[in-house]
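Encoded as structure tokens, the following chain is the form predicted on its own, with no partner shown.
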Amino acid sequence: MPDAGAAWSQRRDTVPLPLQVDGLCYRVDEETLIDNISVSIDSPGISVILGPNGAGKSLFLRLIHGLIDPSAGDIRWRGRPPDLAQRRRQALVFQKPVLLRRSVAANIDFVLKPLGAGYRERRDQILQAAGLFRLRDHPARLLSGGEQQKLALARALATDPAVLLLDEPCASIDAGSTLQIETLLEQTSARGVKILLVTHNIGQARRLADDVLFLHHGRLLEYSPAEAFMKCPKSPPAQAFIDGNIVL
């Protein structure tokens, strides 16, 4: 795949961090989904959200992104809320994704017309990074699950964020195109924008993650280092989370 540095311009905004979470909450009716959350975010790279299915990791991320409102508790991204000037500065890729009933190239065009002169040359370096050029002319609805995937991070990518949060993207693809997304995240990574990346997949966490958060049935067991998480984690959900064991 071709350098992503190669299609988008090196970060023009200093990413917003660190990310702050105090007592953050969210109940349904009775139900408490997160568990009063603190911990603070001001690291670099690649920081994957960690759990096993129903942790409540999505609830999690879209929170943090501001696309719901929490029962208690406070956000801040670099000392702001997550209104819409912080959330302007970020994108989110849903697991299942969201795009346009347009070709592929016009998915992109979407984001880059604004931007005026120019804009086809940069959608065509975007579509090669994401190893979907050859493609720009089909409809997007008829791409392959993996395909539908790359277009929806690409675009993503295109509206040059400071934070990219992504919600299991290679959940039920294929493993070429898992690698492509990987690939694409380490060279975004380098680029000096900031991951915020939930995932079940214990295999990928131990591929791209910087540090790892924790989370079990709404409550961050841990915060720590990637290296540190996998080798001694210190809660015993965790321990047998990485031991492939059934985490209830």
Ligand SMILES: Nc1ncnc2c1ncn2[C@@H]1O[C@H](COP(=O)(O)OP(=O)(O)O)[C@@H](O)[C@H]1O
Given for the second form:
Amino acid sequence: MPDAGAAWSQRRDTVPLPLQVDGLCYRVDEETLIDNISVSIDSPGISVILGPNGAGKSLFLRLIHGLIDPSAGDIRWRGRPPDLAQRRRQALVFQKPVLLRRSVAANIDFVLKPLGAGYRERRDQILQAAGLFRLRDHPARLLSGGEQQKLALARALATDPAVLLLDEPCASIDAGSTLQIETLLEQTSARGVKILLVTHNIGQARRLADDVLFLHHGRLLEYSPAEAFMKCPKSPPAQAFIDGNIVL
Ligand SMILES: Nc1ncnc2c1ncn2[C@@H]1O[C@H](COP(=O)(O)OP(=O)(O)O)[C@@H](O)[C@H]1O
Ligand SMILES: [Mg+2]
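Structure of the form predicted together with the named molecule, please, following the form predicted on its own?
What follows is the whole complex; the chain from before opens it.
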């Protein structure tokens, strides 16, 4: 598969690592949903945020992206709080793709048009890379779940992000689309884009992770290189999760 962004990427800024999270809390009413998470992520590869359903993975990703505000604590990229310029360099792909009720091509044009001349050529390249070129004139809402998710990812990549955040992008899609998305993510990471990937799929974590953040009940139980995490997790819930047991 051709690389989704290499052909046209204009900007090769360095990623503003480390991503420092300090004392991060998110509370709703009396309930603490994200509980005092501190971590400094400085690996340039794919960081997988792993944990059972309800662990707080989606909330943590939304806090990092700035979609919701923390109740306490802060987030810094290379020592600086996220400003508009930083937020513009981030793209988030949701678990359920949010697409415009227009054609496949128009969904990509929406983010590319502001970049001016040459956007159609870029759009076609990115649709080809995502395996969606032949569907470019189809209404996005008529695509299969896997195709919609690939389109959401292609649109995120079209913005040429320095940081790509994904929330369970393969949660309810077919094996073929999962493989294509994983390939796109590996290519994107190889181009130097920092990826934060939420999943509860241990197989996907094994295939893609360079490092793993393991969340449980809103707490960060471990942040380790992937190999160390898979071989020798530091907490009983992580061990149980890797073993495929139900983790409450
Ligand atoms: N806005 C909210 N109000 C109250 N509880 C919430 C809200 N959002 C999420 N939760 C709860 O917080 C916990 C963590 O949610 P979430 O981050 O979606 O988990 P995960 O993505 O790991 O499955 C869950 O128990 C969920 O029900
Ligand atoms: Mg979630």
